[in-house]
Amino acid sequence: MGDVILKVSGLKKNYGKVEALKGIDFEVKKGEIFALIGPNGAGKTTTLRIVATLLTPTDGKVEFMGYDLKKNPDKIREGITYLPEEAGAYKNLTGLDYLKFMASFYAESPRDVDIYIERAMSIIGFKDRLKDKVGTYSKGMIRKLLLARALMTKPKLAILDEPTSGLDVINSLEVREVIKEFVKEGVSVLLSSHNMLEIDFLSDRVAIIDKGRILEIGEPKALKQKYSAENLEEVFRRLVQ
């Protein structure tokens, strides 16, 4: 993991008088899973939305593959996908039609659409239901459909906010394994999750964020050693206290 794919410098975001981000810095390397962890309101989702070009920062700089977020947002959108925590799908479309519709935004040819759909099917695991309307799916099925949408194009960077939100243990494990497999194939991941076990299992490096500031960055194992902690929850508690 050498090349830096995403560089965030001095990033600030204000909502009126509220400082959601107070000048944060971090990098994501090629082929890396980088996680942001912290309590509700720490600034995690705000950071992800800025990188995904959905929010404009108040100050600071975001560079992706050498492109500046403010100058080249379209170039950045070409190389990233974003899975929000509270994402929904079009309930009146079938699962297959939804995937085809989303694939059409990225595909340069009909063959690309076919490749993306094949890839999505391998992630989903419920091919027999793809011709049913999304409105008939369980929450877990919708989440897998949305993850498939986020990964099927093999983006340079997948931004995943609570990727296993609402999933049971087995489905969560499957989703984590899918994410790991795509990283082996060259996808980088910027991830946020409240599930510290998930972060421990998935992440190469972790940034702990609280009240709009990054308190610490490091590999999960190194952070646990540094703070004599059994798990990342303990690391976080010691940092905050």
Contents of the next structure:
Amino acid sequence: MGDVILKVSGLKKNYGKVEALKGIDFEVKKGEIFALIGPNGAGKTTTLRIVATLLTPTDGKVEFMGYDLKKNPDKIREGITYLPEEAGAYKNLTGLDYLKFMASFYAESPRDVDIYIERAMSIIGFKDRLKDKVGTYSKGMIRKLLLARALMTKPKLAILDEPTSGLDVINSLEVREVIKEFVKEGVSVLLSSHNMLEIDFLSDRVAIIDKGRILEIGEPKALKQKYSAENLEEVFRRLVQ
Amino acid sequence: MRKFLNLLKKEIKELITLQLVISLLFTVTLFYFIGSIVQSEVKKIEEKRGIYVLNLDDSQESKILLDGLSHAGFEVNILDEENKDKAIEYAKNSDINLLIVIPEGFGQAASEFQFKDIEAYSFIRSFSMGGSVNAAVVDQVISQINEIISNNFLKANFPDLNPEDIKNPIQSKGFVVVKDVVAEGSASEVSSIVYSQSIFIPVILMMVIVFSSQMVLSAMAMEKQDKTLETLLTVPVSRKQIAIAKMVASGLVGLLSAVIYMLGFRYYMNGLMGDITTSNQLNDLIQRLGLQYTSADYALLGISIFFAILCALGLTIILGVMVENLKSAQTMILPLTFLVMLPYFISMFSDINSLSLPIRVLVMLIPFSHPFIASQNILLRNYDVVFYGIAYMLVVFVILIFICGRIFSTDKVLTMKLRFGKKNLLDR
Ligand SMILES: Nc1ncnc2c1ncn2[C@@H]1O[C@H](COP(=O)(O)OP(=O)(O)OP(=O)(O)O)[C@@H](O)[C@H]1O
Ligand SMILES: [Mg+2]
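Since the structure above is the form predicted alone, I would like to see how the form predicted in complex with the partner chain looks, so please show that one next.
Let us now look at the entire complex, which starts with that chain.
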């Protein structure tokens, strides 16, 4: 854990009159899991979407591996993958088709596609249904399919918006393990979540965000100590209230 | 290129849904059924030239008359009943549609050049297309009878002259003029043939445009509804390629559906009008007048149609950015369909040049008008209008692509929305 892979500074975003982000600063280091936590409407998704090159910031700067977001969005897209909240997959494709379709954008050779698919399958766990159309999948299956596609290419930075939303306890646990494993292999992760237990278990550092501002950044342990709280939930409540 | 093909493959896979295939099959089957029903009706009608005759007069004159009718192509069946009432009764109970009664003493009277009326009984058994044809057959029979009688009379009295020359001493000679070619022929025949041979062009055109636009819109709507667009836009592929792949796939699938529909439709039309067979003479005339598409003409028309489709796709992909789900996509397709229908109907039922100036300008501003205009003006060799139309559509397309590129390269592609009705505050 050393080099900074993503640097966000002074980030602002207005939707018309709504000031969704009022100046956000944080860094993600190589090989760490960085989490954004905050109440509904705090600006987590907005931040992630900007970093994922979907939205243009009103003000501020985003640098990924030395590339500027505004000048080189293409370079950034090569190094990241993004898992949107509540997203679906193409209903008329099979799960396997979907993975192949996505893999081909990152693969240098057909061999790479096979490797990616292999990796995705080990994440997904329901291999027998991969030849069925996505339209027949349950919500949780789609979530795992999308998560698998976000991780299978081993991106430099995986941006995961509420990765375990809609998953049951067992599946959430599995997904957390998978994320940790990929981080060990060199993937950095920027994620958001509502689940404080999850964040506590998963992340190396967290940023508590509310009303478009970051209130606190640090390791979960340090934050708990600082606010002499039993868990992150308490820290969160003190800060937000 | 590999990435583009990959995108294209996915778009096509997404568009060819079970729903689309079923609705295509359904429509084609429907056309096929209506077509075969109509065709068998038409056959029945054609068979109706069979007539039944009760001949109460047994003279030479009535025999000649009946021979003449057979000669003119009627299938004459002689009934063997002793009087009129019995014959009517018999006809009622069998499948006879038309009964002709030649009265007693018809021959005797005719030889003195006094005529007794021939009675014709039509049996109406339904009010389908066949019913009205019956009446037409009666008229044909009667006029044939008159023809036979008067020709025989004229031949008997003026053996040196052709009866036709006596009845119609002067005949008109029609000429048709197209641009600088003059040819002998009938204007109404020429226009009806040209009409029937080129009617399918605007129909195809309209279908292709409407189908492809619908495809683009629903493709965009699905991406938004399922939020797959968000993932796609973060993938390392240029946004231009994403947009173009959508347009190409929709154009191809739209074209394919239109062709399939057209095949069904053609079958239906054939059933309705019979195979359009024209005499060699008429074909010659049409060729001489140049009222036939040459391969160069078809190419020109193809280019015009191609640009219209490009405009439609460009316009719909921009509209597609603004739709949120399939429902709003359906609302959006309506005004677009209207934009295509307007020039379609105008070109079907009237002439764009005969409209008043402001309306004409308005119609010319709609890019989709130009292939309709072209389909007629190519035949009339007014190529200027055709080229102008193509140039205009090219300009429109370039502008649309420029706008589309701008939208796709900003976050408007995700945030731009057209709202119908109340603003939903809970909605992001
Ligand atoms: N497209 C949009 N148009 C207008 N306002 C928006 C839009 N997207 C987000 N906002 C506003 O920006 C603010 C931040 O929204 P954002 O989605 O980033 O929150 P969040 O932290 O992800 O919330 P949640 O936990 O509910 O997902 C909210 O006030 C929201 O209403
Ligand atoms: Mg969110």
